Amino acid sequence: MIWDWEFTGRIIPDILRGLVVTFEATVLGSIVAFALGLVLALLRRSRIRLVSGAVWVFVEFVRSTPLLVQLYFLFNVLPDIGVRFSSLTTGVIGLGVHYACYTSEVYRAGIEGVPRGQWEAATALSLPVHRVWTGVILPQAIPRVLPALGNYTISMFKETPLLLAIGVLDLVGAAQEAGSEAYRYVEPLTLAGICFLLLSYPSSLLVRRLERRVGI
């Protein structure tokens, strides 16, 4: 098959629109994952066993089931109970919740990595609980976990094509649609692959530099 440059020029705007959707899903999904992951990590440390146990069950359940199944569940079951979102919003929720269960373990490891002396010093100063977390523990734990959070963001970016299953026209969806209209797939799918490479590889290099900087 000969590469058709005229066809390539025509589909580039569609590919870029799909790339914007992919970027949007990744950024919003990361925000949900990072915020919810921290909440889950803190709840896992609750002294109330019912709370910590329930969070443990939820995290293990989500980590043990495929993201695609979770997306189908959210997309098909939520409307049955009267909760309706757009396909993109459902995809962002699915990505965010799925990766929150992984980032919660990252946060937990970072919190447990704070030297015991820091906890004892905060206790000796009789600091209120919120000051202990916001002023002592989290400022030391968060920098340690940034490289891992970066890696999960890259993984999420590469898994956004799964959103096509619930109707989100992301980068791969746009490529698939452009290919089906002209019965030519080599150009759109190659462009989609190049877009993933151009964004994923430099991001991986940045994460490695960050890992070296924080001494991991």
Given for the second form:
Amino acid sequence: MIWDWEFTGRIIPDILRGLVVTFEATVLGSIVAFALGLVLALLRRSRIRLVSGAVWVFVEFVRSTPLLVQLYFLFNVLPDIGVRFSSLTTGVIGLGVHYACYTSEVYRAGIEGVPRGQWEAATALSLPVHRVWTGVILPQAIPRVLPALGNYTISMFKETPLLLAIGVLDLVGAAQEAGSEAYRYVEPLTLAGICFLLLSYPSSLLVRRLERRVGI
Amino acid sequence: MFENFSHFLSVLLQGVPATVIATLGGIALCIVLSFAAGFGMLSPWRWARLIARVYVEVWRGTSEVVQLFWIFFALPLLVGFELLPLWAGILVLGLNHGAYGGEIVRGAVQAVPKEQHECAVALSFSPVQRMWRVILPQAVVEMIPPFNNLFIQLLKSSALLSLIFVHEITYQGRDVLEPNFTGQIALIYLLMLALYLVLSVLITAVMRVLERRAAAAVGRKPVEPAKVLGRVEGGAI
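Taking the form predicted alone as the starting point, write out the structure of the form predicted in complex with the partner chain.
Every chain and every other molecule in the complex is listed next, the one we just looked at coming first.
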């Protein structure tokens, strides 16, 4: 018998518990990524060359190296310099910072997409700098970048299983553990795959609809 | 701090061949599957379209780690033979990125102006000639920049193979940590990250050469990097 239904039923609670952890990591990671990404995008526009240059190097470095190694780095180096976080927190920071570097490019494109006239109008009204950003530029830039941010949330959701490498018992971690106890990998890993498919496919359809609505 | 530097470097360098083999193998499989999936989705046969769609959605919709574990742990139990870790790794890298590549191929072929098609029909080219001599040469130019991105992603994903005990760079780095050189952990990891950076710069360099050649062959200027970046970022996933 290839598929054991009784075993499948037994491991479902574990898998669902893992799914909750995966969700937690995705939501918290997205919040970090969206906030930090905006900060990075704004810093990159800084007139101080040193700041914008440093941000550029950081973004390029993070984007062209593997997330797994970055997670290992945080997990091993932070305690070494005396900072102790739980593995989930470390994972959220890792995911958040990694994706912030991608979202910063998205924000940048969004900000650059705001027509020049809007900047000129804001200057003509002699608005203070923070009002230009919060009142004129960002309200126009953010809706345009929402679909791309949605896409990155979905990719982050699919990348959270990497956290099992630093000891977070997420969906795949739970499936892996259930599998290694009984030496039956087919059911738990297939279930984990189905979970991902069931959640990420509808979300990407949703993002596509959002894309059409914002008109990109 | 630097007394063990050469030791670290030599251990990490031992992982480079496995990383390179996995990446090149993955890229080869990825290219084949991308074209199969891309043409499948454009095919006039319903079944081919359906199979290609299902392949793309399933492999893009699930997590790479699950795919890796499934192929390495579950598949051997189903089919009844062992899979070497490196082979399992190449298979997953190729299958996963081939799904993304399928959309690149489809998009590039569809982006070739319709008039080109009509011209080829007017010259009474056969469907194969049309594709091979008119559409593909133009589509390939469009494909190279997004494929460059995809291959760099593939290189970065090869770090996952350390989870199934392939002795590539990440595995070697973890291995050298075992004796625990306190205070030098950051150095080892930075060295590891730098190695990946070097490899990804190499891929980009090769792809830039290809891009210039391909563009010259069809008499076009290469696309500006800035434009490519914007387009690929917007269409991620």
